[in-house]
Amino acid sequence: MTGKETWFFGSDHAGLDLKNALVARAKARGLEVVDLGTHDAASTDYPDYAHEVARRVAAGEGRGVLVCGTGIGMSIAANRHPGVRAALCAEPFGARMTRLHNDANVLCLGARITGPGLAEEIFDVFVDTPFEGGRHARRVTKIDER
């Protein structure tokens, strides 16, 4: 990694347009971006992208953003990886709290649920909110021990 944190993006076909909008948003913010696909509208399997992003995050290479139709499948698949704390967020308050209290490292979004303007706001909050630590660090350690 260079001096900037890397952000890994992945989506299935249902999340393609929203993922592309968020990739553009991340680049406009000057973030280091790796788009792991999908890159066209052909039907795909969301676990393929969730696992690829989660592997990178679990390896400590950066944080991730996953988008499918609802965000549910992506979050389930990503959370199968030790050290990954994927959070499905549908509004900015949840994004803020999952960063503050859970040190979430993967943001999951549902393209059929959350429009692009709101998704960009959620993404910005997720990126900009630091982990609070303190008593929450003990709790995150307990999550990762299981």
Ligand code: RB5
Second form
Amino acid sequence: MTGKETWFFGSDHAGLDLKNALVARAKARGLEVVDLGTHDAASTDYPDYAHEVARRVAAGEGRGVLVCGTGIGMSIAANRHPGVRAALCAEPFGARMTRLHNDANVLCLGARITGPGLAEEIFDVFVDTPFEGGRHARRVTKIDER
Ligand code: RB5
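Which structure goes with the form predicted together with D-ribose, now that we have seen the form predicted alone?
Full complex below, order starting with the chain above.
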């Protein structure tokens, strides 16, 4: 990837406030951000945003962050896309390990589970932790070999 990596954000209505907080966090960190919505509190369908973000990530355009009430619907939908490795994280250890071992490229969060302070910490760990490669690269390759 050349230049600055882009981070694609998406949420449904339940994840709106946390998504906006993380967009602000990402911008404050100087990251390149594309906010694909939702942009207001009207009830929406989480798969619409999961697919929108996952399509960009699968195309190699960057990495993603998806937020819904639990993060579960977002992760199920995003993981339908080959090449997308969406990880639902509720604490920093999981975020670190999924970067080190799974090369996760989409972070999913549950706004009704994880508060904004902890979510920001999880996001920072996810952004800052590199993939370890080695034996984990072989395993990650096997994920899409069905
Ligand atoms: C919306 O009420 C809720 O179902 C959604 O945000 C998410 O938690 C689904 O997995």
